[in-house]
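To begin, one chain is listed below as structure tokens, in the form predicted on its own.
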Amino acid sequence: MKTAITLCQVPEALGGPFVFRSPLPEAFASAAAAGFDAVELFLPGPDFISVDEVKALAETHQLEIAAVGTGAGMLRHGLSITDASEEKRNDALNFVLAMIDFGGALNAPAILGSMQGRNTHDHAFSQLAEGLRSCGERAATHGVPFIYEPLNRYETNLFNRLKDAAQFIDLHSLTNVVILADLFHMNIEETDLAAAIKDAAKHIGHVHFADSNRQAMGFGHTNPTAVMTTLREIGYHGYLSAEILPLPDPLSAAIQTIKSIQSHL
């Protein structure tokens, strides 16, 4: 397993779970200095920075790009792929597809989290399936998967538990779509974190390594031992990415994450 940490450039995400928020050259340097293998990028959109600039930063600091987020589409533009408006759904899908292309050029998958929406209308689930299918197919053209993230009940009423999302993927025969296991959301929704990971094992493609209070692991009450044991048992070799609050400060959160991961690997 490899380590990653979130770098955010979206002003609207000021209170969100992103560690380094300084300009990207400084943020890449901070991630490398803390000892991470990779960074997860949360950007305003696909045109915020060129692929070549990101590649240069990654090469300079010997970092991989673990994934790119798409949540700015919701935060900045109020878009979701299950919106009741067809026009907004199309705008949302186009935004996500553009982020898939941006990430794909970096050999990195894109993540669908908040842009899945939180809708209750009758067609939301079929629209989600349609959107995931399109995203999985586009990501496949870049040789990367597309990552779907179940969120807690306060952020979406679509899928909150890993097993339900995995069954949905199977039911709709969605290819090249994997699940993000976010330990913070799972602490709210799952009765047993390790068992939930085991149940959805074949679909898990990314992990957000966060404690129960969304701080660095070790600053809340999650015991990650069983989680790490289960991830090893299912043969997970992907990233443990710190999508966490930068508390008590970004560097302390980063160092605590590395310390926690190293103690369990």
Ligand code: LER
Second form
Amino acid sequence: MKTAITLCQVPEALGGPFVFRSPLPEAFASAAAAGFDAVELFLPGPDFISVDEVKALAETHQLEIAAVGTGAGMLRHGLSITDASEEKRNDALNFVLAMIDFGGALNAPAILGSMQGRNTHDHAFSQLAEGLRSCGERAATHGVPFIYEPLNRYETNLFNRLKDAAQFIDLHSLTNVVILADLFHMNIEETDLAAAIKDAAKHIGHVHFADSNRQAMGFGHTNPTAVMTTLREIGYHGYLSAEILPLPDPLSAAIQTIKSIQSHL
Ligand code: LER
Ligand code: MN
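Can you switch from the form predicted on its own and show the form predicted in complex with L-Erythrulose (LER) instead?
What follows is the whole complex; the chain from before opens it.
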């Protein structure tokens, strides 16, 4: 398994679960100094920085790009791919597709989290399926998967648990769409983290590695041993990405994450 940490450049996400928020050259340097293999980027949009500039930073600091988030489409523009308005749905899809192209050029998958929509309506599930199909197909042209993230009940009324999302993917024969296991959301929604990971094993393509209180693993009450043992058992080789609150400060949160992962690998 590989390690990643979140870098955020979205001012509206000030209270969000992102660790390094300084300008990207400094943030990449901090991630490398803390010992991570990769960074997960949360950017305002696909035109915030050029692919070549990100490639240069990644090369300088010997970091991979683990994934790119799309949540700024919701935070900044109020977009979701299940919006009741067709025009807004199209804008949302185009935003996500542009992020898929941006990430794809960096060999990184994009994530659908908050842009799936929050308080949705009857047609939302079919719109979600259509959206995931388009996104999975576009991601395939870059040779990367598309990542769908179940969120806790306060952030979406679509899928809150891994198993339900996995069944939905199978039911709609969605190819090239994988599931993100965010341990913070799972702590709210799942009965047993390890069992949920095992049940959705073949679909899991990314992990947000957070403790129960969304701080670095070890600062809450999740049992990381059970989670890590199960991830090893299912043969998970993807990223453990620290999408966590920068508490008590970004560097301490980063170092605690690395310590926790190293002690369980
Ligand atoms: C995104 O990865 C996520 O987990 C959401 O809770 C962000 O709002
Ligand atoms: Mn997450």
